[in-house]
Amino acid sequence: MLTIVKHPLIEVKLDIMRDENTKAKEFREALEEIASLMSFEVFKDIKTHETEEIIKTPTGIELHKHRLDKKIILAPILRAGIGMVDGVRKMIPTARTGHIGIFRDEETLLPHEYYFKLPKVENPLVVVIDPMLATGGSAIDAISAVKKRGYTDIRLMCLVGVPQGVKAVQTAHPDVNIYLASLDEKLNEKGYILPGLGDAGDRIFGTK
């Protein structure tokens, strides 16, 4: 299933990120804020349960504290995925974080895994995170790597994608729900999203 997370605040902040004149600091802030806003949709079906822990309101009423039924693991694809993690974690402070290292060969556009580490949690929801869903190669490999380690409940959270990348992920992993803030038009001859927002990693970390 593909979900495009629509919200006026996301549209405004995405314009900031698309602007070539936006500096790294403002780019990072907008990305983090969009990730927070997207979290409401990505996790809206997670159920909660009452615990034995009691909280007391300022009016003197005692209530049972609620907790999420699912343990959450955030799995950003290095390096650009890191830029979205804090935005999600602001909404879910109890979420644990792993890292998946995959780089794309600029000639072949094929992904290569060089690092993988996720927290050891029983039956968690793993959210693979990457700002860009272009060819889909990195996302497919990242999800495959997660499945290979025995995880089964997986979602993919990206900022911007194109139909080609979405179709590739859906074909390879039809059981994984995809969440985007925007479905852009297409890829150019170099594999970059159009209109897109440039190289997310470079813009996040100011390396260009």
Second form
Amino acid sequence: MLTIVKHPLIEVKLDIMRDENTKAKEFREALEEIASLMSFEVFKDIKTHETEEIIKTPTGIELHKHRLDKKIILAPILRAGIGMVDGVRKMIPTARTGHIGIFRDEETLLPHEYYFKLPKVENPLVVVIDPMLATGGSAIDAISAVKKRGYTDIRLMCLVGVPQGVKAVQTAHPDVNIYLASLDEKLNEKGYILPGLGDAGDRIFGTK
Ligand code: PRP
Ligand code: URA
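Follow the form predicted on its own with the form predicted together with uracil, if you could.
The next block holds the full complex; its first chain is the one shown before.
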């Protein structure tokens, strides 16, 4: 399933990120904020339960505190995925975070895994996070790496994708729901998303 998270606030912030004149600080802020906004959709179906813990309201009423039924693991793909993690964590402070190191060879566009560490949690929802879904190779490998470690409940949260990448992920991992803020048009000859926002990692970390 593909969900495009459409919201006027996301649309406006995405323009900031697409603008080539936007500096790294504003770029990072907009990315983090969009990640927070997208969280409402990505976690919309997670159920809660009432705990034994009691809270008392200023109006003198006692209520059972709610807790999410699911333990959440955020699994950003390095580097650019890091830029979305704090935005999601602000919404779910109890989420644990792992890291998946994958980079895309600039010539072949093929992904290479160089690091993998997820926290040990029983039966979690693992959200693989990366702002860019281009050929889909990185996301496919990241999800395969997560599955290889025995996790089964997995979602993919990206910012901008293209039909080619979405299709590739859906074919390789039909059980994984994909969330995007925007479905862009296509890739250019260098594998960059059009209109896109350039190299997300470079813009977040100021490496170019
Ligand atoms: C970018 C992006 C994705 C990947 C998407 O990372 O953050 O991980 O490319 O492309 P794909 O869908 O064609 O695989 P990159 O490989 O540039 O690594 P970086 O974050 O270290 O810059
Ligand atoms: N990775 C990026 O950072 N940007 C793109 O447009 C495609 C892949």
